[in-house]
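Just one chain follows, in the form predicted on its own, and it is written as structure tokens.
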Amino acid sequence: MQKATEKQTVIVDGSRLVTEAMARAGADAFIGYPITPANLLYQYSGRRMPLFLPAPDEITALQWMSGLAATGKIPVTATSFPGFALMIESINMAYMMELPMVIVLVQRLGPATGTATCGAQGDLGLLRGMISGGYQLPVLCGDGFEGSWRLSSLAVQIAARLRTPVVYLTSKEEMMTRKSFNLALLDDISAAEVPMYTGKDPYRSYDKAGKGVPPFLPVGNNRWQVRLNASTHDRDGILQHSTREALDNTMRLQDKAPGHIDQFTRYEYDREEGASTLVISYGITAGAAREAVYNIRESGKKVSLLVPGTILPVPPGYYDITDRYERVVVAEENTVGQLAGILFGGRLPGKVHTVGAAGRMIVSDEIKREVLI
């Protein structure tokens, strides 16, 4: 797909516009286990990667990916949360080892298999809590063309830039919608490099060098012997058990995403002076935001929208924002407030209420409705 220099106006659907754009961020391998709704993916991949290996289930998947990664490969992969769901653990190995990847994770409605042509926003306490210790990947989410083909190449150039699995977050119906799109509208995209290793010393595979991020060496170089270790291991990536070394090795890697949470805070903040009410969404549903806060104006009421596009580690200037109001809503597509509950805790404060669903896509008028309450 060519960028376009002036109007050009295409029909095209999400998975092509993230498959595009993560191939120009620096993506050079897809592999995957085809799966409703992540299926156009991984078409699409099939003609657009360099390298493209179809894999007989999820966890091969993800040991596959952990391998290229660990060649200097950047690896993408796409699944639902039935796939997903055996990818975790591989997913945790990948952590410990911090091996750049990304996995693209279509929601659907659950739980379990759920429905597979259903969509859904209901994965969000699985991402928060995937890794053991409580630590936190990075993970971001666009809305709608312009925001997808951003944040999923950002995607990739964060997990190139942090050594880190990344995950890029979307929905059934952003990446299988087909409509018309103008692609000059779209930015252009910068290749990620992994930071590499140029030093005279013999190589530490995790050494604290580059502000908490150890620069990469790929297995089978000519010139170091490279330790990639996914139990706890101290800097030469060596086992140990509770060692000082060790310990500090992974405490850094608790610090590494909100560390550097600067390099990849994206989000929309639509003020309006005056305003007392916030309204917040991501993804499918943030479009449903903008037409009732739309709505909501021209019907003389002030309103303000927030629509995240990194969604964990969750950026401190986020709760900046919220502070200022007081009323916040939160609209998202499933019915227990996953997005409410990670920003405001299990107990949600008095000012903060919930626009949800399950089965089916939000609407303006039911956003629009709880904020003039």
The other form holds:
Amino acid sequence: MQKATEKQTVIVDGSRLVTEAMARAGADAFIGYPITPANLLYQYSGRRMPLFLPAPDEITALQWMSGLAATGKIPVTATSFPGFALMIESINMAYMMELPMVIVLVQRLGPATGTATCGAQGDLGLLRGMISGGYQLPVLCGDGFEGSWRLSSLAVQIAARLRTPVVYLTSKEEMMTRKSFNLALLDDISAAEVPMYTGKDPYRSYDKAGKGVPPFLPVGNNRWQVRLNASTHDRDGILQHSTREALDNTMRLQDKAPGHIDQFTRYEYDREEGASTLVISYGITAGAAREAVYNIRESGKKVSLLVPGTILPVPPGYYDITDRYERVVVAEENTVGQLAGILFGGRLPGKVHTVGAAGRMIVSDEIKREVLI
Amino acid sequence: MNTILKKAVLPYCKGCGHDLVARNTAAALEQMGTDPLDVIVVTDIGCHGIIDGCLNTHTVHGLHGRSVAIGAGMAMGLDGQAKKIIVFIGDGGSTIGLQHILEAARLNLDMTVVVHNNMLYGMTGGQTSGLTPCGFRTTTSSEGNPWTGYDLCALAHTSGAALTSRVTGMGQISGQLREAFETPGFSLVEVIEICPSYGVRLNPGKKLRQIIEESGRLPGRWVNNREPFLIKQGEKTGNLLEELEAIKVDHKSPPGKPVSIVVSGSAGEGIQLAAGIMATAAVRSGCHVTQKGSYPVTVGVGFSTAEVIISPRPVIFHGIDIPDVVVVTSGDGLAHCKRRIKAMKRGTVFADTSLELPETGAAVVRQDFRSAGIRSACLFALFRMSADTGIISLGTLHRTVLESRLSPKVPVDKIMEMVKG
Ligand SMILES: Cc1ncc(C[n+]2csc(CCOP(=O)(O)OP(=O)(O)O)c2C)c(N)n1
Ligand code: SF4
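In place of the form predicted on its own, output the structure of the form predicted together with the partner chain.
To see the whole picture, the full complex is given below, headed by that same chain.
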């Protein structure tokens, strides 16, 4: 285990912390393609990741990462919507092949190229539906520096433990804003471990044993044949049309992230006794929500706050919390209420209200107003 | 030794050229005495790609067109282990994924790409591809393809492939394949073959040799004398946190409540750097700070704005709506913060004398900041702000500049004189 440095107060940006956290968690390769606002992660990775390569485009980036993961590495990349859109088919491939990797998605204002230097939280809807079939890969999001440190390292650990691509979701302001910070606040991080196959029988790449996560062997090893497959496949990794065994394998994939959600459910629930309103916010907007909650309480009113760190799949525990409130205010930096929609459906129940913005950060007064209405 | 092929019957239509490629690949590897577990066969999507189940090697079956790229990733990850990475791809796959071939050739990664060029998309029903020769009939060009196909070998060769060869897919081709497998670095073998189900049916009576001759893409062999590229897997021990400068708090004089300052000027005039120095000075004075940058996508032109919060307690939210202080040193900067200056009901605006400010409820302090030089104007204005407001002490700001890498580049003494005078 590596100790956080002894140094005390520094001025630092989130990209540096996230790169360091992922490296400590075991990420050992970074494939980059430049895009604002993810460039700092690319730049820092060059000095930190043992293997570091520039790809000629984002499809290549994801494919190289998959090849690296097949040989036993835990690769990382960082991008924003335009690059992420190009990666989607390949992320589906890595999901189906069960290859560990982390994609840091630094959100910026869309649609399309939008505004590269303006933050946003507009890609959650895409993440919810990006795997064909509606399956879900883990999406984690930290808030504040300590949260970013914890959740980005957890992203690497979960990618390895569950043999899956994981998206670490963030946004421009979280990755580029510099802040004074006391490094002593950072937790220790332990290195990720991919569960390895040690059995005596011939290896089956997609065996059911291992609680839904087949143990791993790298391609090229001299003990057993390894087969990786992105098409519908049986337990040996051989293409099948839609046999029982092959569909069972796909169903196992469906259950993988939700079935292990306890291992990566992280949220902060600041509950105030007697409050009937709950504010939910994540990532960059969580800061405004915290400030709003602080101010509301200062003014003598009661309110609770839920800040999800695990965004997808939605941990069932969130509903145990939301069910307790008469009013729920969801604040996020888009104008259609993507998180609200994911949590509560396309037709929001009467008790759910949203606070949104495009092209600027939500300020705490807007949340406060909606809570006190 | 185990054989490369696991099955005697391969899953193709009768007479398919892919069968010849698979058998000759196996023969070449067996002649070389290669252990199947030293071979990774990566297959693309297409008829050729369903060979996986028939192989005793490691097999990877990915996406249409992307097989070369995932194979390249493996070549990078194998750390120089003596493994053979062989990619099977069609003519269709090699155009949708052309970039991946060029890139792997350019990097000269240690792998072999075997292109199954049957001059059309087989699996999807015999459509025209980018390698279909001019005049060749497909299900989407019944009159014959009006365009010439790419010269894939020329593309790979000029991109830097160690070995490129074009082979007629008839008879024995294991020798050519073996040469490629034994070549260190990137090799590509384009096998021109025929798809009986579409190619033969739609071009009755045409012989493969005749098609090749008419197309002008003749068999050949092209060499670049290059060493294969070995990816260095460095032991980087660099700790990104230890690179940071630890800032010592030398005195505690934070403002009583958080102060928000918008510093706005032109890109290339050192706005972010100056704001960063102010932020460091604030931390030295025992404050918490945040510094958010804002600029257009074009680096070097237009506005550059830094939004700084200096606070006695940790800042949980670093956004600024209406600021307490604005420091503005150029027209670009003013254009970007005009709305905010207008909305200010109190606080102070420090502006260069050249600027025409909107109506504002804030106090206005003007000075010819640009007289310190365009790259020092912002720092000058921050010195003025510091002297007038005391949000951070002028002494601390001065000391921080002197200790920064900016120090030799700015006329610090002159600025101090102008602020005091
Ligand atoms: C991104 C994408 N686009 C289209 C397809 C559909 N598709 C499957 S196979 C194929 C063409 C295969 O032709 P080729 O690569 O020449 O191989 P062949 O079948 O002739 O062996 C296409 C277009 C796909 N799988 N993925
Ligand atoms: S359709 Fe053509 S390419 Fe595909 S297997 Fe049959 S003959 Fe071969």
